[in-house]
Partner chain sequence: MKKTIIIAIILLEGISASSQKFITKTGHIRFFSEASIEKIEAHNRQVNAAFDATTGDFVFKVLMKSFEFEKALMQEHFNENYVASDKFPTAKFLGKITNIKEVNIEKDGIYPVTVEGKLTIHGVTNTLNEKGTLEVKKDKIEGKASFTILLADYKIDIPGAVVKNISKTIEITVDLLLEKASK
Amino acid sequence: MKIWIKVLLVLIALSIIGAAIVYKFVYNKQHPDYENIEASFTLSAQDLYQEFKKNPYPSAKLYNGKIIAITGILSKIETADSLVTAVFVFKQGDFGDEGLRCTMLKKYNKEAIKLQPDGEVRIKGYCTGYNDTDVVLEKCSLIINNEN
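Okay, now the structure: that chain only, the form predicted on its own.
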């Protein structure tokens, strides 16, 4: 057998092994249990929004990638396909409502849809940042009174 065929077979075998390793350790990686992770910060929804509005970059360094528990007066619930988003509106901007948008974990969709606007709610979620209009929390869960 010629040497270039042997080299080609070795490269193919290494590629298959590499793909299997990537699949096992990267693609198939377990996701964090956002619902049960303790919040790094607890504050009001309005305070979180104001911090990002006044100082977006320092706030991003402090809050992005962290679990945050917020309390605030719910403005509305938005639904799109299987996504349910709790919205806290603090300002009317050029492009509509500005505030916090909290996308719920699917487990909490039914409970979130039942929430009444103008009622106080406590939500915990993963902060993904500020897009110049909204602070975005994802993987959110409702905090029940007996939960920390």
Given for the second form:
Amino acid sequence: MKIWIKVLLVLIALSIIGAAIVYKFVYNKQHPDYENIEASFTLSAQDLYQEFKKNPYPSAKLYNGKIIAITGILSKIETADSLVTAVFVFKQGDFGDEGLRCTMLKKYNKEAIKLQPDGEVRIKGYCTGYNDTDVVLEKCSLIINNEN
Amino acid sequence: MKKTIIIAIILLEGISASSQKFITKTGHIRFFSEASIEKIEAHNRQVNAAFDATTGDFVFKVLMKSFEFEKALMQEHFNENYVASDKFPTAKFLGKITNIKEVNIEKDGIYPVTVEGKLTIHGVTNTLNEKGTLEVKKDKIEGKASFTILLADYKIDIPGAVVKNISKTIEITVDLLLEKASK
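Next, report the structure of the form predicted together with the partner chain; the form predicted on its own has already been given.
Whole complex next, starting from this chain.
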């Protein structure tokens, strides 16, 4: 085989491998593994809600898009379609209950449904912001034992 | 921004004073666009909405970071490059169902409605006038509407490198299952 053909074949092979890497790790990269990302902040559910309520814009800059671990007394569990949401109510307002809403990762749905109101729970999730009534955490997992 | 918040509060206060208030915190908004190469679809199932069946006043608010895409890269680009969700974390609609008198919330059925109001995305507000339906089913009302917006109207720029991959318009579908408020 002529040398230039060998070089060409190697270049083609490298191009295919490069394209495959870009496709897998850039274009088609996986969503973050929210459950296993270490929390950037750990605080009480009520403190998080109060911070957003008192200072919505600075709080949005600080917390939006971050993984936050909260502790609080659960008010209720809501289910809508496939969503299971742990709700911490701190106020009654125009949209009814206001507080912190934590939508669980699917794998935690069954466990979350069994949670009893008025019990203390620790939850970790991705903060998407404050909508003038509630602070919203999504992709939430239950924190058991002493993990963060 | 302050003016919009004040208007929203006034509208919500108005809604709260009524006994015919319906609300949801788990409304669904889907957006979809299809260009020659790329199909983009995202869902937000955390939509806050309130509706006063007496006056027709209607408001919904969306957290931009709550939109979920199938591809993580698209979600990143959406938040960082297109809607700048750190700078503009919410989108909102404040408006009214103009033919509310044609809707009988005491009688189950599907009622065609016209929604008029102001939609704010990416910090830019435009007037909307769209058709939709209200389906009355017992104590619940399901509001549905589907409409198309032009990205340029909301100053959402498409980078030149991907301009052929992304449609200049987005189809938005709103589906809100509203429940009667307890207060």
